[in-house]
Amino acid sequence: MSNSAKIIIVLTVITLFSGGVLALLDNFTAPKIKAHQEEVKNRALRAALPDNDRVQEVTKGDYRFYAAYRGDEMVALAFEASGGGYQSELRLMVGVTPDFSTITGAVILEQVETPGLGTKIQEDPANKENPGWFMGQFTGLRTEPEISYVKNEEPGNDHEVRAITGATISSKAVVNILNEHIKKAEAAWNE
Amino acid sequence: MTEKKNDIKETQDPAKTEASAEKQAKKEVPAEKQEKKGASAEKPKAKPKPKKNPRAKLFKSERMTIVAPAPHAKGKQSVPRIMYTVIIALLPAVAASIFFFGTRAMVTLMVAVFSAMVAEFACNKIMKTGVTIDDGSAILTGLLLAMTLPPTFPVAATALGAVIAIVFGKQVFGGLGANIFNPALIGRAFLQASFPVKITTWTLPAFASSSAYFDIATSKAVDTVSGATPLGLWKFEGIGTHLKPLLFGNIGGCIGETSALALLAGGIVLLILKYADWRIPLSYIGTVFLFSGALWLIDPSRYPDPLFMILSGGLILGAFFMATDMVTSPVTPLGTWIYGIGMGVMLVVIRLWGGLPEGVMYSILFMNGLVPLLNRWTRPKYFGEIQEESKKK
Amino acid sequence: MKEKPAIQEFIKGLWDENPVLVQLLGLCPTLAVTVSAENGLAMGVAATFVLVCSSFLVSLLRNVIPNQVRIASYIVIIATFVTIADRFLAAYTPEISKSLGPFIPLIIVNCMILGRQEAFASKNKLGRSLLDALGMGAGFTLALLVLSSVREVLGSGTWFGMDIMWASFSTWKVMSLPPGAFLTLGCMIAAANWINRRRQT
């Protein structure tokens, strides 16, 4: 057998073997991975939307809306919003009332901010009872005239949140992303 | 600072003693002790001089190699002499900060100095080098580190910063003279990255607004102890601070960055004694002035005026006492100019467009890293060098 | 050359030829993912799995694989096992998979693994290759575990998610950031060298 024939045969066998193993593996890991992704999305939707009977997906403009119905009445809309944080791309799931005037809930889907500082927007270890206090503030928040933040004091207005000490930029980024995308989503929805 | 000057009189080769003696003497950096190369050539210099100080035995020896552009000459200086002079030059600023911030600032200063000395001693013992805590460099590092911290910085964290400064800023490179970065700023950078909230929790001076003589921009000062630095106020709240409190030091901020006048007094003494190269503060502050001045002229509403840029934050402290560190600044005049201009540009960029309100530390550390390169690029050509190079080709 | 006892192939990976502390191989995941002890352990176990499996195959096929395409063959074999590890983690431990991010797929180019195939598995019998791979994997995992424990304890005040520091301890945030990885690894290598030097004298 010539050398080049041997090379071809050996490499083919190895790659065939590799492909076969991976195909087999994919058969039973793929559904699990998909189920997990669904689970993550549903958990976010549960946090962003109020109690509802069913959720319907609608795509309008650049946004994919998740419309929550109670009976026949639409009670809230959720959509994804993303933008730049302090050092990473922030992805949020935000729910609003159908007139876009009040936030029904907002959660962070993805962030890679500075550990221990910017990550507090998702989980603040210093606050043992309520580590998610920052995003919790957005539930019930008014979006008019626009969401704003205050530092080192309790927010006085119904459109204000308290920024995280030491992570002002990440806090500000969340506020800006929400302001920008709520407006854009409203325009897309009403088209 | 380093042992660029030496305790030994000019007993050597007369050819080397002439010309620009004072200027060049400062530039001499003994390389690592292990380097035996050139030992015999340097030997005549090592004639023991009367024991003026105990360090002499360490630096006079034949182990020492001088690296600097020729011609060389020896001054009367010694490491301890330089270090203690710089410490004395810092004293007005230290006194001013204790006056403004009270005993709490004194505690921070003492903890930093003490921890730095303990760390230095421990490293000396572990690395089995001679004990060097009496040369003043550890004291100076501790002092400078404390000057860059807020007065109410936790004691344990101050001590940690001083230990990091000595161990990771200096001793891991082989001790004084071999470090690439300013040790005090290494300590400060570590603390900044470790405790970003605590290191930006500022205290306003004890009597910030009780005296009408100093009109301070923060009206809240009466009922609160914490406040922002002028730079922070400008960056995050858009509030300016008057120049007079900036000049005297009645503002929130780090221990040593408040009183511009006291720092200037010490800095000018260093310049007169030529312990600090005048080109560094001039080019650093000058660049900040020109760069931020140009921006201010373009749009005064968006950019602060250049005097504010110079007097606020740690620029004066950094420019006179940290950037001029003999070990971590270039040895050639041209390199020094580039070094200063580079720091000025970095500082303005960080302050105006960066995420942090203050950039003195990073601007100096960044340019410190380029110093070996600057020394290489700006090395003066010696006579006949070009011909030799072309011959090789 | 006299044959060393087989067990020696296992032991050398733990300290004398430790991939992280002595050979300085595979530093990319070492530095990048060791923010928490859990991540460090997961990365160590995943790399060990890939290393042992690929060493097994490479050693088995060492007389079959033609010399000219050996690297290509090793890479395909390694990539197969890395993909298996990656999919498994994604399916069963999605949280760890998410926090390790791209560093699981990047095991493919981990020079420790390719290095062992080239330097050892392709030249030695099956048993010895397996022992070598196990030793190297264990050494890698141990080093990562120590590194990530130091970083998690100092940087977050926890160890495997448990609070272990006193209440007033303020965390050294820098340890959770990339510089913390370099500092800790530097100290570990320095300590290892110091110990070795003392052992020799």
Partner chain sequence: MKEKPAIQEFIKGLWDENPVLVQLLGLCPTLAVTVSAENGLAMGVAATFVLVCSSFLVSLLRNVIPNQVRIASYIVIIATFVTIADRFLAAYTPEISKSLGPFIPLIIVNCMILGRQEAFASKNKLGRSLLDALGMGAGFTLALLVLSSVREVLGSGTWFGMDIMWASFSTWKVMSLPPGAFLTLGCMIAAANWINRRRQT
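Residue numbers count along the first chain shown, from 1. Between two forms, the rigid core is defined as the largest C-alpha subset superposing within 1.5 Å. Keep in mind that what you see is a predicted model, and the values were worked out from it rather than measured. First, how it differs from the form predicted on its own.
The two rigid parts differ in orientation between these two forms, with the smaller turned by 20° against the larger.
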Second form
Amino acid sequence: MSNSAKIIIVLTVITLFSGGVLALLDNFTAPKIKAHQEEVKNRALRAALPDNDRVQEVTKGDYRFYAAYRGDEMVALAFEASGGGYQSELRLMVGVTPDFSTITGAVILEQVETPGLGTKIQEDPANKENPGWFMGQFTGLRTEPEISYVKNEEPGNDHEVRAITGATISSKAVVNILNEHIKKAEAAWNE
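Now the other one: the form predicted on its own, given that the block above is the form predicted together with its partner chain.
Below: the lone chain, stripped of partners and molecules.
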């Protein structure tokens, strides 16, 4: 047997073994990953929606809505929104009033922004009293006119948030994602 044939056989065995190990690991970890993602989504829904008796899932257009009810009255809707950040895709859970005029809550589901800068959109370690201050600004925020941000000053309007110093691009990305998806979600819901 030639050296080439031996190398091919050895590499084939290694490849088959490695593929088998990866398949076993995938079968073991996939349910745990799915359960974790479901837990993150449920936590985000609780944070984005006001107190409610039940949540009903409704798909319209490209959106999966989570309609929150108190008794027979719908009190809010939540949906996922995503878009580009500074260096990663940002995924948010957004809660709005039924008329889409006010945000009831917004939570980061997934982000991989620059550690220590862009990650402050989710948790700012420099603000010991309120590390989630940035996303907390969106609760109660008006969506008309469009949401905007200000730098190095306190917001003066009910549709403005304060951008994070040193992470303006990530701050702006969250604002842009919200503006884009609130309009699209409202159009999908009203169809």
